[in-house]
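Form predicted alone, single chain, as structure tokens, below.
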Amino acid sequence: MKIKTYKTKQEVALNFSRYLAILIAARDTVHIALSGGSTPKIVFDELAANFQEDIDWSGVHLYWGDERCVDPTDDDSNYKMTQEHLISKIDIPEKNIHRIKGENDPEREAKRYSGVLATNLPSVNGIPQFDMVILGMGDDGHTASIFPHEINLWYSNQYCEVAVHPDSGQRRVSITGQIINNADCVVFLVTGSNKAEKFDEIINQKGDYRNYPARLVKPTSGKLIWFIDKDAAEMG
């Protein structure tokens, strides 16, 4: 595990933009699942500003590692996020995108995009592997959309799960633990000094580590990469 700090959220992003630049650029061929939230977002915007000569797209694909159940023009829709922010400003070919539909049923969606994964990705240790999977950390500690309240979808035999918002009640369709440990490379994307609790937790085993899904990232490969800013690294 590596943990690479930086002054700023958008310092984050621009290191974060040139380690994805080099990934890519080693790659015919690169499979990535996205993340939502407001941290992507600065990593969206400075790769499509700053990288539209760095990077080729024709042989990137793109997923995400989770979704809101919403039709994707919804304003709670990480696709539409991505969309805006940095799909439509790339020239990546539209097949090469591969979303969840949440507006689709949960339960089937879920099952159709385990089939999306099991067909589109390579199969190494009898489970599809990303290349790389992007994950945020919330302030209680999930990622993906495996919240505390349901830790035992991170264990499912399953590649994709129906979750539940312990606030909201929205349901979201998201990729299991397994996944997100088999991937090549995992790297959490986590700003904010309302991440440093947790962070601090996790990252020294204490308080209520155990009960948080971030906890359990551990992928095969070794390749664990936490980008956070000073704000989100001070620890308690």
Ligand code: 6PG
Given for the second form:
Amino acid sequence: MKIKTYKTKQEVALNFSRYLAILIAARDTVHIALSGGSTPKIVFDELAANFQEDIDWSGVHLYWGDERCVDPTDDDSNYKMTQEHLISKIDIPEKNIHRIKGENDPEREAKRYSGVLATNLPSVNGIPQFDMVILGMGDDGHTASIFPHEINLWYSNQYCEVAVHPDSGQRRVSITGQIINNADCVVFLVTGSNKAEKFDEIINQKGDYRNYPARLVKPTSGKLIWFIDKDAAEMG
Ligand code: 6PG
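Output the structure of the form predicted in complex with 6-phosphogluconic acid; the preceding block shows the form predicted alone.
Time for the whole complex; same chain goes first.
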């Protein structure tokens, strides 16, 4: 595991974008699972604004690690955020965009998307393998859309499950632990002082860390890299 700490969210975005550009340049086809949330939004803006010449998106396939069960036009949609901040601003083939269809029946969509991963991704250890899974971490220690109150979903034998947000009750489709930990590379993008306590507990295996789904991210053979800012790194 590597922890890369930067002064600001912007520097996290810039340095992660550089890392991503190198990964994409090294492979003809790249399958990436995106995250929702505020930190990825800053990364997408950085990629769109400053990496147009550095990244050939023609071989990049975009998926989502989780999606809210809403229409793709809904402000809550991770796809909509990505469409606005990245997809609409880069030259990427439409066929390379593999969104979770939040408008569908959640249980049926979880099954459909599990099939998409099984069909599109190479199988490693008998499990679909992403080149990269990008994750955020909630200030409750959730990741993707696996929340502490449903941490059992992490261990599902399905590739995708339907999760429920603990406060809003909003349903979400999320990839599960076996997909995340089978990735060739997992990147956490975590910024903000509200993440510092959970980050500290997880990295130092203390407090209630056992309750946090984010602490279960341990790629079987792939890399795990945390791109964080100083606010998230500083406890107390
Ligand atoms: C989502 C994200 C979620 C996010 C965390 C952190 O759909 O909301 O996938 O897991 O990564 O909530 O979000 P921030 O980056 O906004 O703190």
